[in-house]
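Quick heads-up: it's one chain on its own, the form predicted on its own, in structure tokens.
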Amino acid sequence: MAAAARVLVVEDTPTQAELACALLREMGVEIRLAECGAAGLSIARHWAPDAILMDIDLPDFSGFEAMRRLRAEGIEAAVIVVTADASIRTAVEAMREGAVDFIAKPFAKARLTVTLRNALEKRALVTELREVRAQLTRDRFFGFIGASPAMQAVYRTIESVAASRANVFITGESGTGKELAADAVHRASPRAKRPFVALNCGAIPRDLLESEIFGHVKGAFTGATDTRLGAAKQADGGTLFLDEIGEMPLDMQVKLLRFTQTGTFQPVGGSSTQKVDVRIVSATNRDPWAEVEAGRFREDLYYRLYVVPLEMPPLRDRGADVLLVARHFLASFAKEEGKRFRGFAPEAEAALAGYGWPGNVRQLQNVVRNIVVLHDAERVERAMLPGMLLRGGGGRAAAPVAAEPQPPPEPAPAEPPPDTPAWTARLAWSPAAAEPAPAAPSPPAPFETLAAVEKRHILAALAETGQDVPRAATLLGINPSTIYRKLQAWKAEEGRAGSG
């Protein structure tokens, strides 16, 4: 039992109250005492006890009524009923009103200890289960929107690493939210009140990158008319985010390596060494180890920065998150532009879910903004979507359709030897005993193509679930977006066949 557990005793009989408090003091818990139901409710609201020893016979109202009021106000303490009536009827009613256990008066210390420990352990398990469920179903996390398993894994990694000092290396395709992840690491960490400084290494000229990171003194180079603090100094005590670090030239990587090892640097043109406390978060849309093997990224710097890897999933692997993010952007841009949009038509949602999104969240954001700027209605219709979404595929080549298997060509008949009699030559000559060859076996029935099997199974799953795409996807063990893409492709094929 936790030493800091809080226990509220609601008891109007002084001798019973003193006995309970004395036993609880020996158990090392914090105690509050209330002599009536109203006083108990008031203490429970403001003190938030872990457990309540509740007498049934109170001067203002019964302990059962007190439990009903506690439950109505959302107070979740573990209630243990204390009563002189140890009948089955009383026990059943206590359980019905939400008590976790009951004790008959008078009670011994051992009985109270075991009952209270069990109640507190049960409450802790319920609280932990609720927190786990909340983490598994949350669809918001700092600036992120998404409830998919892939994003839940991202959230857990960020929460796990945030409190440490370890450097984080974020990878993922362009547009997946790498800077958002870096910001979330910072905001979830003890450094949250200190600066978060982001620097895009690919957007800065190579000869100015050192100055941008470490600063420079006045006159250090042409155009350096003032002393300037670099990103490292600005981020002192906080987080330095180096985006597109794969673009950093090798000579600058050497200086960054020294900085990560010592926490010290010299501004460009300066002679004094400065020391800062900075956590480095890096990001790239390349494979960092492939860059090391290609000689474009230093291996020693890789090991300094690649301490905790965090991979951002592409939007096409996030299932229903596509619609969650799209609805968020629609509400935000509609408010910004003063438009009436409140949602998407089902056909528009199917097109959004069925598209591959090669540009990820950034591309989805641009598409929704384009729709809001160019149209105005209560909902987004399919005809308002850009042509690329109506064609489907998301820039990824469709899987080739398997060709129908063809029987092997019949072998050309062998020529008989020149001295074979004419009557034998007129037959299909066989080298074995110069007898007529047996008739060729008929070719086996052609197999059903994989594409046809796939289509049949998907349509069967849809029929089984009443055309519910998410449920059908669950039956088949695939993402709903896969079914949406297939349906669009089959519809396009039927259209081409009909026009032909």
Contents of the next structure:
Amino acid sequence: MAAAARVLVVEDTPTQAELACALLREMGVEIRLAECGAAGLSIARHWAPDAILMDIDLPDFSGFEAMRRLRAEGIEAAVIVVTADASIRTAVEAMREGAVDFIAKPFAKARLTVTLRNALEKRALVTELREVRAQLTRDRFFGFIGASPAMQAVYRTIESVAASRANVFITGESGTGKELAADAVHRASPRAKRPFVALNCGAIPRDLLESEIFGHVKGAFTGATDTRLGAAKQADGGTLFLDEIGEMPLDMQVKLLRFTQTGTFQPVGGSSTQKVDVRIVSATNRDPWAEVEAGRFREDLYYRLYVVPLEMPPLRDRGADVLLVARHFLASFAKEEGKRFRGFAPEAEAALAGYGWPGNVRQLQNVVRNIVVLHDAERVERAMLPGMLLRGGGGRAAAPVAAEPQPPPEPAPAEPPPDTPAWTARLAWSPAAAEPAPAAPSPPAPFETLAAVEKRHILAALAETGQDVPRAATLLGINPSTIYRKLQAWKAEEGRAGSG
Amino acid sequence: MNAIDPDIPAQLAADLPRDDVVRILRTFEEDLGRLARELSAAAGAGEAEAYRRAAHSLAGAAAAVGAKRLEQAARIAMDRRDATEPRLLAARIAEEAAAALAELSRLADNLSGSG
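If the one shown is the form predicted on its own, what is the structure of the form predicted together with the partner chain?
In what comes next, the whole complex appears, and the chain from above leads the way.
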């Protein structure tokens, strides 16, 4: 029997109460005593006993009535009915009212011990069963939304690994939530109150990556005007998330390997070694072992980082999660944009469920935001969906892994709605038609209009982010809805130009 | 039949430290005095529910320490179908209580002084 088990004795006769408490003290449990039903209920509410020894004939109301009230309030202590009336009728009524057992007065220690142990074990099993059921059917987990078996497996892996300091390696297509998973590993871990530092290895120029991870001292290189802490130092005691680890240059991989082996590093330009306690979570949308075999990723570093693998399932493998996630985004964006949307029409839901979502959750997010910005109604109708969804089928299934670096997945369907003018549709739905990225801009005409500069700049940001409107908006420092409105306006302009 | 079934105090002594057993017996003594007074008062006043409740508590307390005859008498008083005059039953219960008390006092004294 658990030493810390809590037992409430509801008994109005002092001799009986003294006897029960003396026997329970011998069993090493915590005890509270109530001399009437009302006091028993009050203690049960505030103290949360594991078991209750319940007398039936109480001064204010019967023990059976007390049990009914306990049940009505959701108090789940194991109730053992204790009564001098050991008739079958009383026993049957006790069980009908939810007692786990029945014990007749006077009782010896051995009988009470067995009865109480059985009751506590039964209660523990019921609690465990409920927790397991809740875990198997939960539809939210940290930042995730999803109740599918594939996501339940993800949740279980994260919970299992969170308490350890083992490195975690997350794989999965773009848009499947790899950073969310890394964040969940951190937040579920004992490191949760320490920093979580995320670094996208693919977005940092290779010359700066070492400085970003390990920091630099003043004067270490041109432009190093101050000493700067790197991500490893900032994450001390917490978690360092290295996204797109497959993009890390081989020379940097050597330094990261040393860091994973020793926990020590030298800032760029520094002479002293620093030691930190960091858990590394890495992620890639490539097949890490294929990268090792291709010679692009060090095998020894692979073994250091690939301790606990966590594969994020693509949205197309998550069944009804598509609708769960879509409803969540709809409610969130409608609130943000001040729109009336409350749900999806059944035909719209069928289209969402039937699509393949090659850009995964990020693509679904963009589609829903696009709908919310461009429309306003009580529910999303099928006609409001992008054309690619309406044609059904599947959408391009993104390859789960690729031997070569892949461009970012399309955040929106790759084909325009059928009624959309060609060029604006491509701007809105396909990155292929986006205007040149900032790295290679078209030479602007002298004294280009401000509107033209704005349009070119927004399209460049969209191209840079793989048509990810929220990310482009972040780059530009504006609200995503601004971009959607601009796209809509340009589409209308095109329509007018086409008809004229 | 003795006022006290010796198996019950023996079981208490086997299950519990001596101090606990003594405390239970002393608590019973206090219960007995109070409940016997309540029972008599309720019988005299014709308060049936108070009479039955006092009898119920007496039966429970008596059972805990093995006061079998007292328990049996109290159970008769608890029984709503029993036609015995409450004043007569209260008097019988008072007699059984006195007998049980005398035996238990000796038992408690022996336990108190045996250590």
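All of these numbers come straight from a predicted model, not from anything done at the bench. So that the term is clear: the rigid core is the largest set of C-alpha atoms that superpose within 1.5 Å between two forms. Residue numbers count along the first chain shown, from 1.
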TODO: Compare the position of the CA of A473 between the two forms after a rigid core fit and state whether the shift reaches 2 Å.
DONE: yes
